[in-house]
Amino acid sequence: MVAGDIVLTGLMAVLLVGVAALLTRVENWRSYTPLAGGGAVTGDETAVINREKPAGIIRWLTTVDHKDIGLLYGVYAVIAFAVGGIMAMLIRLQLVTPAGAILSNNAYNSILTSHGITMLFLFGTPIIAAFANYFIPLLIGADDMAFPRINAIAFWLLPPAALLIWAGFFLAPVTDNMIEPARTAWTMYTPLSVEQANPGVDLMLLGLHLSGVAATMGAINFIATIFTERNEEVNWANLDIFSWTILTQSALILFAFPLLGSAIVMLLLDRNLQTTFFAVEGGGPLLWQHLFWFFGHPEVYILVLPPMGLVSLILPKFSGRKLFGFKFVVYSTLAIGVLSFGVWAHHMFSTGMDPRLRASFMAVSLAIAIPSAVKTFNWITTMWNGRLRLTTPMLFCIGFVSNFIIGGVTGVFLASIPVDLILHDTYYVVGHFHYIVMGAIGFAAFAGIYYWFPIFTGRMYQRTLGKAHFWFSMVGTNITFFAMLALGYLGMPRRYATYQFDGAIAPLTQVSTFHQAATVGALILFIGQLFFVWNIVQSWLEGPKVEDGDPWNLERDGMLDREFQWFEEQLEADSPEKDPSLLADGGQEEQNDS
């Protein structure tokens, strides 16, 4: 088994070295002529675009256009969201009864592990990259990303990463369970993750490593693009809030993901070469927790800052007012980025660490709530006395604010050492975390999809189905995760496949009731996502075509941003009523002096 693991790890290393060697032979990384970008389109340019882009599957396999890559990221993320959501439903169905309804303990642990990794690394980061790739160049007036080929490479590392992470599920039946899915939980705590003699763990770790490389390459590209590719009219004073959050997120990725990669390499060495980085006689099992959470808590803000930027961009559009306190929203974003590296040990309050260190981490963990609260008050004040239009994107933004308040306040309780010692590793932590990940990040992603749907499809979605999606999601989210908060107060520990425990641990009847309530909420949430999938697919194929470059009537309030101005130019260029060659640089028809 050990020899096989070493061979497998060696083959992956050879593959990665080969990929790196191939990339070094690419001479001019920035020689790509953009297929489309943030500028105006003339008739000649349109002809060049149509001639340069191949048709069919070849287009998507070879494209370096930032918009195509954004769509690829988006499709990838939605598929990962579906896989992770199905895993979540299996978990909830299992916990309907104390003895477990449908899964064995091993199957439950495998699905639990893959659910967390899938949602965080294969959905959370890629869905943000989808919006950023498509819209950052448009918002800052750039032709494309600074390094288009690196942009494409960063995406194409993700499909093999997903296959490696899920490999155990596919290989277990054909290898007679010699290779099984990882059962380490998504945090991969040692010594469990070292001692599991299962090659599926190594495959999962290699997949995580690939996803981290992809995220790092993307972060470098976003930083270079925002610094060097901005239109001359876009300066730091009028840079949009979404670009600010992507810039901050990219900086966090540069500092956090390489550390995760290093820790994964050390874990692989412990597993396959019997090194002692995380052994009791070496660095110790707690070293993994320190390394993982030094990455892991900035990762939370890597995931939540861009959704905050999306809400800060979209919510004012349907409030009829500019974002209140724009500078303070930017400053609070930067403050969160800095403070996020000083809170990791609040995940370790119960490990017996020095009380003086514990107190310092508690102080910073409480302090980081302040810039988050600043944003919340700014969103509320933006809506105050505004002319609210309850479109589907606006509903999801309001839902984001509501869920973020609940997730944030419950996080403040966990930042307090005495409270955390009681609630640590209970369902209270699961409820708090999911209020942020699903209730905030997920809702912001839906707001972005609906808001920009006319741009990336040229069509409009079904508004009634969009609002049904919101209400099912909002009700399901709050039933599910509020029940988890209650389970935590009752003492229900997390990560248990069954809960036939003695009444001295927790009142079994109430625990069963809240588990059943959480499962009902999850079913409601799942039904809402069926509305979403049907609406998006059907509207993309058959929805009414958008003929106005301002489908949300934003110009009335002076809220029309660059991406919709670009969209208007595309519609004019594609219009059969006008000769595209007559469009000047600004997208206006040239006037004939005669």
The other form holds:
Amino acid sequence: MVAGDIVLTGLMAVLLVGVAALLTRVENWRSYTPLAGGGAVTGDETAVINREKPAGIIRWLTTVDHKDIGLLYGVYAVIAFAVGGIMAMLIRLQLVTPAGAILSNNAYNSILTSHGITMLFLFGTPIIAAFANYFIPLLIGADDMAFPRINAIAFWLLPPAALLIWAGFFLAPVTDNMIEPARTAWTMYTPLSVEQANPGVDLMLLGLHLSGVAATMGAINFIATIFTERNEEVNWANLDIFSWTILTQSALILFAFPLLGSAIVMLLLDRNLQTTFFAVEGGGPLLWQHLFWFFGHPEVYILVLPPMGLVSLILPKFSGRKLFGFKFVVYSTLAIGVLSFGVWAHHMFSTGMDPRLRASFMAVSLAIAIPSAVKTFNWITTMWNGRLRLTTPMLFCIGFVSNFIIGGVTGVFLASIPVDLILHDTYYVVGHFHYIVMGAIGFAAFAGIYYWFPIFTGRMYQRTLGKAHFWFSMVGTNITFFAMLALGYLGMPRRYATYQFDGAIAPLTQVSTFHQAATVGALILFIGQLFFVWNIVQSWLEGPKVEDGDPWNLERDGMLDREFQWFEEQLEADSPEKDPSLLADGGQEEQNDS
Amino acid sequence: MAEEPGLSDQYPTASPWPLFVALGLALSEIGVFVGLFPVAVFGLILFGGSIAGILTESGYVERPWPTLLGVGVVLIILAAAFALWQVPVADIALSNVGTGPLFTRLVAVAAAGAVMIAMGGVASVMEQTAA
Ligand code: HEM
Ligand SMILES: [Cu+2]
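Since we've got the form predicted alone here, give me the form predicted together with protoporphyrin IX containing FE (HEM) too.
Entire complex below, previous chain first.
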């Protein structure tokens, strides 16, 4: 232990000296020009400033530009999606045979836990932050976020969070399995999560905590930005729908994530310092479930509201019609935001809580389906009699609506107590929420990536590959998750590494068949994502340059939003003989010679 | 601007500090919660130092050193308050560092605070005597 401490001390000292040396090299602490208010743009261009950013890797490590940070979030989220997706494939391959094909029970539980946490916290929240960072300032006509530096801090908390959440996988081989990946499932229910002595659980909890701090900082920033940085032309009446959903989402984050953070700290204290927050003689194990779901249910809307905003923004563009009932889409967003804090106990119907309490949670849960349905009808009526253009982003929007209907309707069934008592903890629940997290949230993210690909990269993606991506994803998603709904009806419990329980719990033959169907679906889905990665990488590197600031021909319908107008200005500024100082986005290499 | 401009003066949309604020916070949390003494101390110093740096850079404060000193004081007060509240007085002794799980962590926090106070204090004095 002493030797270990000395090594650690040495390591830390070297790190600190390195950081200090680096900082003194890049920063001159005497030269600061004050810019109180935290704004990034100095008004007077007195000094040698004619470029915006340093070059190369330093640019990305030091950037406080919202567009760069948006791209960083995006790359981060796509990498996390790949990691989480490979974990999902391992889960599906394991379950092709009742005895389990490839993993030990422990490995299965580790991967299951990491898959959930990775997808929700390292893919879901960041991919939304990617779009929000890039486009909220452009859509509301702001120069940047209200607090550009806090914006960067929030992003840089995420890579350490990911390393901590995955830490067990890296450390198990080198520590002789003393530190293993957490096996608590994403809900981290006590007493299990208190009793697992494995320090990997602590590391994962710390990672989650950091990601929560990051989300909260981001939320504060978005609220401040949308309230204070709008330009004169943007008021509450004409604020775009995506900004509305981000505003609502940020409010939800502000109430939900600090609570998760505190609950995690309590859990850490129970684990390490013998407190009794969740012990039977203290707050009791159910306390965790209440705290967790008070966060957890709003979290699902934190994840789904902005994707709904993306679809509400993009779908009209390819329908040739304005969003039907815009006001009601905004109202339903706000309604969902408020109601989402009153339904958490529908995750706990089977815990033996007071039936009167249970009934009231059932009522609110059923009520929350109403604003969700309002949105769905608005999307459908927007397309009704419209001039539909089935571009890749539009296909993903339509896929979103279709999958959201199945996901939402299955949710309404679960909200009904008697139905839930039968289906709770079966694959039906897994099917329900995957229709939404993959079928809706994932699809909206793809729609956003394709729709704005020209702005991100200045290039166009390959249309055929995009369509292949859509159809493989749509078919794969529906095979996989519909099979899971069926598995749930058959009685297959969730979170099982094997299922050799012939007859006792569920009929084995049918269960294996549906598991195999789900795996086939997952393979199709996986192949689709290969098209996606190939398309994005290759088109980014060598796709055709976009010449026109309006690649989707939105001008014709009078639907060219601010972000594409901004893009148009960039393209004009980019063309030579124009004023180079207009160009906000270049690193120094590109501009040195101009 | 008499001297060489720093990175964040030269480029209006760049700052080296956010990365280190984040790294400092991450290391502090790991150090304090997992109970790794050196990681806690160095993490907190990095965190406090970067806070001082970023506040100076964005013009909220004029010089970094008083902020560093202040963060150090806050940490020591926090550690002392927790110690008085949660650790029996008899156990508050240097010889107990490394045995009581809570006490050791508090000592780490206080140690980081002390280093920051020393750094902030010395640098302030040096700066004033130099100028
Ligand atoms: C139409 C409104 C919805 C209703 C009425 C609803 C209802 C429910 C209910 C009652 C459960 C608990 C099932 C059980 O464990 O026995 C549940 C689980 C879940 N729902 Fe929904 N839901 C809705 C929409 C959503 C949305 C929009 C999302 C995601 C963005 C979502 C994500 C989840 C997740 C992740 C779980 C499983 C949590 C777990 O146990 O791991 N739901 N839903
Ligand atoms: Cu819920």
